[in-house]
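Just the one chain here, laid out as structure tokens, in the form predicted on its own.
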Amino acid sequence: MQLIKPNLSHVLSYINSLKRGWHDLPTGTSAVSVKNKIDEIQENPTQFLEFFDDLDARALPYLLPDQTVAYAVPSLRRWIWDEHKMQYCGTISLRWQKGTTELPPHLMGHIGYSVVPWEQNKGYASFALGEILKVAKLQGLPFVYLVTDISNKESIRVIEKNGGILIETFTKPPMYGSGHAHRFKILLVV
């Protein structure tokens, strides 16, 4: 398995994921939504594919599905691969505001990632999470913060895997779904 930025070769791998029922959309999101989003991306593969660096929080903003607009922070996305079946297996992204460790509402955590079902307990998102840490680092940010709901306990393992403390116990805001969710933050620099 390796983190890869894509290119126009993967598009299909993940293209055949969404059509399989998943997605890696702001929760919340209509199947609508999921097929207009599959009609973007075979329309121009090459824009999708332009802001999974977006170091200058270039990309435009967003609609959450509670309809509250989310601005674009410094990110980066990578996708979880499979090299030797040639497969989409998740993605992970990483965002922060330059000069700060605070983030904005919309965003309750520094990371955020996602494997699809059918590739789920293989490790994949506790290496994902241990290679996108050494980004963070790389960027700067002196820890992160990573949030999951309190039910998620393969979610739970993997950031405790990965050095995570939890730090708190919260509701969420209404635009995630004001569930009850863990706060855990890994330390990156020691």
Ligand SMILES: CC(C)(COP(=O)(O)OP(=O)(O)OC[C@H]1O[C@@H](n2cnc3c(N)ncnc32)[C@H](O)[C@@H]1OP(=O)(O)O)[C@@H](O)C(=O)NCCC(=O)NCCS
Second form
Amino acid sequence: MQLIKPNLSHVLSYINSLKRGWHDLPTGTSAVSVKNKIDEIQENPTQFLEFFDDLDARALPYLLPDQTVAYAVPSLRRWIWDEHKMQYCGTISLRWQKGTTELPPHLMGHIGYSVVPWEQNKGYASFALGEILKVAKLQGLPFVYLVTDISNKESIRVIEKNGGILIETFTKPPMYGSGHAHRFKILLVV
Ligand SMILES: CC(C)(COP(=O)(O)OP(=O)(O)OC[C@H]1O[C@@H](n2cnc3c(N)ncnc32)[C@H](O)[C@@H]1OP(=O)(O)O)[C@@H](O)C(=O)NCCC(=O)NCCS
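Return the form predicted together with the named molecule of this protein as a structure block, the form predicted on its own having already been given.
All chains and molecules follow, beginning with the one already shown.
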């Protein structure tokens, strides 16, 4: 497995994953919006690939499930790739604000990830988190926060395997559905 910054040769495998009914778009994205996304990528794959490195937060704002507008912050997005099957397996993103470990209200954690259901429990997310932590350290972050629902046992395990320390359990803001979540901290500088 590898963490890659995708190029045109990787895009078809990602589109095939979207066509199987899975997506890594914001929670609550409708089937119609996923279909529109597929069309958009097929029409202009180069533009789609443009913002995987967005150090200057040039990406357009996007909508949260409750329609709150979320503005872009510096981010790096990578794909989890099976180099043997030549197959897309998942996405991981790092986002932060320059010169601070604070996050804006619309972002609960520095890192988000998901793995396609048909490749889960094979170690992909654990590997990807380990790799993106190295990237976060290179960006100068002394630690990162990760937030996961208290029921998300798989994600909790992934975070703990990568050194996550439980900081608090809290109620998510309404824009994220108000459920209970754990906040973990992973130290990058010891
Ligand atoms: C969370 C997610 C990314 C994990 O991806 P993954 O590639 O399957 O994760 P890994 O294979 O690296 O590790 C999963 C771990 O959880 C464990 N696990 C699986 N089901 C579990 C359960 N019900 N209870 C406890 N642990 C469980 C696995 O055994 C494995 O641990 P191990 O390596 O010690 O055996 C994936 O389930 C996913 O995409 N979920 C939907 C999106 C999501 O929740 N993202 C995280 C938001 S914070």
